[in-house]
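Heads up, the chain below is alone and in the form predicted alone; it's given as structure tokens.
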Amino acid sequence: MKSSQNKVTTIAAAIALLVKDNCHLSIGGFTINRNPMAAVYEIIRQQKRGLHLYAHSNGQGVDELVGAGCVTRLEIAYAGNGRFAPTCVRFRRAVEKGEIIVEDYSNYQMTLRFMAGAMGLPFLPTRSGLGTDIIKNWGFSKELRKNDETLPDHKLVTIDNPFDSWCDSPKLVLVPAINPDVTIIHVQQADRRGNARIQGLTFADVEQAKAARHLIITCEELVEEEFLKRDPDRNQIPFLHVDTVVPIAWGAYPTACYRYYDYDPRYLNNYRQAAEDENDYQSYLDKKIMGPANHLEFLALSNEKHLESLVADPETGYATGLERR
């Protein structure tokens, strides 16, 4: 069990203590909601390498980590950020060019192997893949698998069901564990031992969280464990599971955090458009990224009034008006 300490840090000296090269990695988040942005860019400041990354159905933070040169194998659903990048460009290129080892899995695989993780199981069964190439495409081949004991001797296995005389289904598909190293989720609200509530849809970072040996939480706001307290029942994550607690506001930017500030389309159109040219995107990632010395210098490069155009209207948790395209 973590202890109950106050667990407060900084991003910088978080990502130094717990996430190494060629560490494993979870990062949660879906295409461009609540990813853990500031996070991502501070593993590119400090040019990890060689990370093992999981993701349910990631885009933003996925695609940064794969440019930037940071990722050499990730197990994913789907890497998009929806209409800006169906595909996310530097992750399609990095596959292209044989730079990194991709596992595919379905969405409902994915969570069920961050689940499992979670439960302690060594892997949980399911019906989905059935009939389709998952099953039979492997990114990590058998010799690669033989060869590192981080990687589960199969992609997955298909087994007859043992109970196919009470259920419709005479096979079934059992995907195995995912424990990673270091989990990063962003959350709304965290108090200083860890206590963690997500609004709006959680995705799969519940279990990714809770699947993780170590766990890193940023929030939007660091909040008192009393007001946690009032409603209990909100409070997804328990301080047990946490190791660092790190308040950053607009965390998540340029995607969106439910309830706070909306996803900055004129940021995701100029990434899509500078990750298409390598020298732009090279000057994106000199002058964007390793340009600022932290997250505060990120943010101070876009308009103060254009931030404040995405702030979330506080009835529908969403920014009103806001040009999408």
The other form holds:
Amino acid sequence: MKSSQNKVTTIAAAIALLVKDNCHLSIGGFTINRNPMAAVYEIIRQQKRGLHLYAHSNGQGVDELVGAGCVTRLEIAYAGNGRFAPTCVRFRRAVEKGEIIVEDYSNYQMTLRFMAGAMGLPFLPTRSGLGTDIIKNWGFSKELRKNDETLPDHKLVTIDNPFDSWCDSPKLVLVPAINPDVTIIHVQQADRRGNARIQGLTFADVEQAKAARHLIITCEELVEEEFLKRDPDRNQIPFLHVDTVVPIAWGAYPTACYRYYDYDPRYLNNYRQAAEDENDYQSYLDKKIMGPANHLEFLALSNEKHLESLVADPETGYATGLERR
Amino acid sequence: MKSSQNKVTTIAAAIALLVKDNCHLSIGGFTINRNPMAAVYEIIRQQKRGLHLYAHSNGQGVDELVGAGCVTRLEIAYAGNGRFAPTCVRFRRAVEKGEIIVEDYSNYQMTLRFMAGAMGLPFLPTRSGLGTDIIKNWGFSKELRKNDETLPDHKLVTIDNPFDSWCDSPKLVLVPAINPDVTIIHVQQADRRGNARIQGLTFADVEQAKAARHLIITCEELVEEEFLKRDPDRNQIPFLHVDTVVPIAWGAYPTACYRYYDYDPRYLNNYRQAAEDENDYQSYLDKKIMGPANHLEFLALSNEKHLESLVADPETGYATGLERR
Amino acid sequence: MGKKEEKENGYSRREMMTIAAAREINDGEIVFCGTGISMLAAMAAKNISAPQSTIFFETGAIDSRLEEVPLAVADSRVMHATAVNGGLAEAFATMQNRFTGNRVVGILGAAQIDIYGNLNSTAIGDYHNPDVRFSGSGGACDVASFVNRTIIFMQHEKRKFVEKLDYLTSPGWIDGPGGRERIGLGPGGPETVITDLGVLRFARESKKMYLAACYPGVTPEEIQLNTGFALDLKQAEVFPPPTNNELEILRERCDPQRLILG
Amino acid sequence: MGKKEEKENGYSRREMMTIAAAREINDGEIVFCGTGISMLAAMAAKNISAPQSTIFFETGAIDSRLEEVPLAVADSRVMHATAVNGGLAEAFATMQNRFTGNRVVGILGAAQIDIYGNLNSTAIGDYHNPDVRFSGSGGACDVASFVNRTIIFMQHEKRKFVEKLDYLTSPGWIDGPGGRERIGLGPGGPETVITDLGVLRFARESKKMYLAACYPGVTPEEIQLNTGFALDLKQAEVFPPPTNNELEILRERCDPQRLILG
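Can you swap the form predicted alone for the form predicted together with its partner chain?
Next comes the full complex, and the chain you just saw is listed first.
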């Protein structure tokens, strides 16, 4: 599949093909930016269950997957959504009610775990975590880890520096690699073979992408291979890693896509409010997510003029002066 | 120094200030491309001695520093110069005569060593090296390493995977970090504060730059900060890491600088021939390197029309159709 | 300081906190920002007294030009006119790096803090069955582990200033002098705690938190009442209120929509 | 095959070697290239029989469009119209990566080879006091450690095909069956050795090198005479000479200046 010359498909087909119940999934983006929301909503529509989700700080996407009941286990550094939710609401409820098991790491630890996966290594070291409960408290028990071969036997391992006092680091924390069954990222531009260009910050998307067994790329724009090859210094992901390419405009909405559109403050505020109440949240799910047959119908629920107000200013890459209260 | 708003200086001043006899030095580039040659020649002119040099495959620059007698110890993966010297000649002679001590690594190991230094870690793991003499044979003896605090106690350390069979990696080789006293890289564009943009392949320059205590950036073009900030997706090195900025056109010559000029096949062939003979080499050093007072005078020794033939085609980034025999 | 005092004083508690933090930032420093008030403090410092400071974010944006206040560290606003747009890997490496990390000042917030400045931003109650679950570390544990100096924002309540954390997310001075070194961390650590009542610092020898200053109208006793452990109150001064210039820049240039100031 | 045969045959040994290697590359494969003849072989394969193969270099160039033959893996020519211009870190990670590494075929050369395909490209004689010093590993040890399948170019001389290497730079089958797994490497390894006399492969069970084919005009006995260990000669066939089409493309499209072909 990864050597195909044309990997373009629909989001429904890509999710049906690659995101299986109980699989290990990782999504790109960070809090309110470049989450692969079209894919997230399609996963919810296809009612995937038992997902083992990996995230660093992938706010909105994570909270919607958790809220819709798709997730059973979550390895995460930060479940917040900036000013729109200091702690993501559906996540908080699911943890407090014991509906999901969480394994906590830090953002750098999660980044290094994806990086290790991308580099083909079982672990990477860091000094972050020493002396903390992140090391002491395991969300997944030793027993669970031992009996599940998709999990490493240890959450983290602390070792003495084998190079003695080299670099003034007497001790190191080793973080285990993640190789998700599937990673989904949303990028600005990709071609049919899967070469991809992210504009602005890459977050940990490149590491998440290369760590995965299968990779779904959704993109704002499908461009010609020649266009990307004219300026390869700007590209990050070569087609080698990619299984499917899904062109889908506004594919990160209601999160932002730098240089294309801003996040939607109204949507995110309404979401948080709905998330606080079981009835409101069920009605949100029914009307906003399960109601529309696809992302186009989902977008049609938003006023066109309102969407236009989110379009990025070509100079700054965001919607300058947007009402964000 | 690193927080100064204007770090621009001359190559002579930068070398005099930061490259001390016996210091640990690392240079950027790869074989016949983007070696910081203006800096290399200035180091030779200033007759620096006892350098401990780190290189992955930095061909021409390494061979000239070794040939001129500046280097005492060399940690390296590859001392070749592509078709212009399958093994660098002055390097080969220096090793065979016992004039320098060499510590051998692989290219990935050296890359990871710089990366570890850039990441503030004492080591990084890899599977490369298992079963080889790179692990078994140490160029720097255990005793030398023990008595010299600028060297790690071990060349490499092999460990069992602390995460058991995770990622099918039973054993790992740990490579120790490098934090050079000084790194010198040559880039296409930089501003006065030291923000830098490399065009084309970055090799290991970014890791080498961030691993160093002090960083000298030489650049083809000094540009306005605003110019670089208009397109930060293209930049790699923020000013935080930089000590001095030296604008110097043709600063990588006779190696190539992508999008500016190609390598000079005639120069490199003549160099190899001179290097094979002690008298010819001494005369090369005297006339070509020690004779000129600076890089401008050095360049003036080359026929202007010849240099023009090396100027890069804007479409391909190299001198299309160049006579390279 | 209630609504009445706010009106009387001509500034709000959040404004006082933001400016108190901004004053801690020296010109030329590299400032790591989290979301919300810490970001606003960095913007205020840059606009008021530390124009050469560099604002950077764990998401990979270095030297962002903040023309509008971002509402998250991944807001597209942090990507504008940076020195380099990278990713998380580069940002955290900059802090773990031996030559840049010690020039970074980190600004953090938390749900709980103890007398040594250790922080909890993960859970209240039993970790496996929490009464209240928070967002988790994010980059906080990384920053607190790597950088030389941190400034911490807290709401000043007894249940937040505790004898013992329910979960230690981010290391402060651990258990006192030499605590960081014993577990393998570098020597730097928390320096200042800025609350809605005053400013606290850590004693050089004991590494214990003490009251350095109360905001105008707040007494040391009031602060002790809102703190779950005994504070040394003897060194408490009255904190200089925001100047008109500080307030004007904060309100007009940094957060005119009052997105963070409220 | 001397100058006379070259003229008679209508092709040179280097051309034969290049084309022999090109034929080993399957369409759709990811081809790791070193400098010189290995690069030319990859170009030939791409232009002749494997148009969908991807040429990539340790310097970080992925899917280079080679309009002129590069003279080093860092030649600016490898940077033209790539999928991504990265660096060494990305290139080697692609090979160590569990999902891309096993789709890579690596092309290597060396100064010495043993019967198990282990390579020396570092030194002849005592490592600490060498008779001849070579360039060192470069990326060869990394490639030989990570990828599933390697093709090796060698000059066929007795002093180069040796019982025991003076220095093991790059791992082949180590000491035979299970050798790689015992030291912690993956199961793939050297598959083909292409020399100026013929083509050698490794026995599936014993992992020992055997003679698979002689070039036209070369005898198995001649090859044994130039090999420092006993070869199984029984399976030797005559290697099909280059076709006119292969030669034409190699000469006219790949190396018209004869920079590598000589």
